[in-house]
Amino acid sequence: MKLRPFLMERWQSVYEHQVACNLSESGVHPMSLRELLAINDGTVETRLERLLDTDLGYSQGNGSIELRERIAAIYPGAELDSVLVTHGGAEANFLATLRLLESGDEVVIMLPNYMQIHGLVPTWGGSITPWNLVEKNGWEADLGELERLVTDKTKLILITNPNNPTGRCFDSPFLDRLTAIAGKVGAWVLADEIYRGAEVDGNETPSVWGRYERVLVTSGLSKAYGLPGLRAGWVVSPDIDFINTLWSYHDYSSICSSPLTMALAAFALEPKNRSVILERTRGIIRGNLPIIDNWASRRPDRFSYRPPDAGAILYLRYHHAIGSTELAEKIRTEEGTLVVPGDHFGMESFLRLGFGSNEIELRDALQRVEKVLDGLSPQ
């Protein structure tokens, strides 16, 4: 067995590190543990004795039961044992395909999408049958296309809504067509839901949660909750004996989490601190949205784009004759400012710029982008 090699995770990881800017980064800038233990006015000093307090022993391997309680209050009707908490939302990501796929099983997955579940599913014997959103309609998905691609050897509809890297938010309506139409041939529907709560206007993007007997939702703390250092994430069903099996296959991974971070997650859960958590998540990216939109709506001439409904992210088609990568290059060894490239999503002409970081910062990064842009012919 042999894995893809994962471009966009490692690029980050190389680089994010040693560039004077990030614009990599899909998140907001995350929170401190100390802004963390002090919202919603409490005294840090006495939240962290409690922590002090923790043995630092193995968790329970699932979760435990009060982060899991936070995590089912979220989706309506989950009970306890309808949650595993995972290592962050890649290995929720993981685990479920892991359990789910077989040798010669077809997955229908939206594109352009965070790239994890495409590189896992030939490693796991299967076929990917690509659904393109469509530029020209604003990232729209088309559903009747997705009835023309499902078929009886679809085990698999993959999702992320929001949507990385377009940002584009899919509702209520969508959801229950795109399970009506797994419900057709019986195939799953996972939805990556990790950007929920990051919304532009404030309203929190519909889950595909309840809606249908087999959907895997995965989350977790990285994204909308900029916590993406305490790794926790979950994978939720309705299917309870399906979770009980990721269970088992958790055993043989991280086995369980950090007891400080089952602590720490389980406190940003509280209904209150998520409120609050996921506000400052909202307002950096209302605060910074402009800035970025003011940036690229001046350049036509290089800049087509919707602006996101969610995330921190603009995904922006330019029009200079260079692939992705090569510019995401220039602009790092150039400028010291790190972007993702489209061809990291499987498209080229396109870079994904990351807008969480403070305002300062990112008009330093955007002068530097435009610097080199600015040496390069249009098409």
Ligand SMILES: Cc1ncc(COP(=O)(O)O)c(C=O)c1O
Second form
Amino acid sequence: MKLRPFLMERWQSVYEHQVACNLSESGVHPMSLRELLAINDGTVETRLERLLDTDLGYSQGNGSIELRERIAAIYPGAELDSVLVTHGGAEANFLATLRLLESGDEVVIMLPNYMQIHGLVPTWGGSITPWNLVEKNGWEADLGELERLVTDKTKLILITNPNNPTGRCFDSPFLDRLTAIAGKVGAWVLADEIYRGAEVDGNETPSVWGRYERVLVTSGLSKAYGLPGLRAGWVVSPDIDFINTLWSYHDYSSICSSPLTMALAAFALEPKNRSVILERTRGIIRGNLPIIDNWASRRPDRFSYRPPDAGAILYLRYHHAIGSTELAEKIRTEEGTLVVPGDHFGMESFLRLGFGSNEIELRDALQRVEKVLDGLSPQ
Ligand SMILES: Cc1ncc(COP(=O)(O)O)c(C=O)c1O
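Given the form predicted on its own, state the structure of the form predicted in complex with the ligand.
Then the entire complex follows, led off by the chain already shown.
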């Protein structure tokens, strides 16, 4: 079974540790272990001492009880067994679609999107029905169109909320209508909510959880929590049999997460720690968004965009006559700066710029991007 290359992840895997400036990351500057352990005025040494006694054995395959309790607490009414802990959000998406999709299934995918499931669907024998966000309406999702796109063969509707790469958030009435549309044909809804909690205005994006019985929420600590190196993700569903089957698939993919991950993820999700971590993320986003917004808005001839509701990502349409991969290559090779080309989301004339790094690095990186753009002729 062959997989198509996952263009964005390949690009990041190969180059992100080689460039001077990395604007390809969609999360905020990660927390250090020290920063995490010092949270809420804790004594790092005491907390570290406790961690040093962690047995480095196999952990509970579906996630430690403590961690699953903390994850379940985020989703009102969820039980311990509604949760499977995975190796990042990526494994959660991988297992969920591996279990769900069979030959001939149709999958409606909100686009643009994180292209992991988009890349997997053909391998699992399914076909993709694109559901395009409407750029001229601020990346609105047209539910009337969704109604026309779903058929009796629709097995799954995939959304990412908050959306990557647009940073657009979708509200409760939207989610209610979406699940009602899915319910008419019995389709599953997979909502990748990994950016939930990273909202600019601090109002948490509503979850699809609790609106429908065929719901899978995937998420993790990599984006809104700034802890991607923990590789802590999860799937939550009201269908406990489904979660149990995913657990049995997880026996094949990674068996279990590291006990250190379990301990640190549970610590991060202690309610008072969780709120401080999310506030840190929102603080970085609120601090840096005006910098990138001022930079981009000075040149309406060059860019058009809608600032994100959530996430440290700005999705820019640029008005230069150059393909996005060629442009991103130029920015990388001439200025040592990594950006994500729109091509990686199946779209031309876009760049995704991550703005979650520290302010000095961000300003430096934006100047480098500008230098390359200044050398191009307008469209
Ligand atoms: C929407 C979305 N889901 C999942 C992932 C992967 O998350 P993780 O690093 O936790 O595997 C990403 C990473 O960019 C993402 O943007």
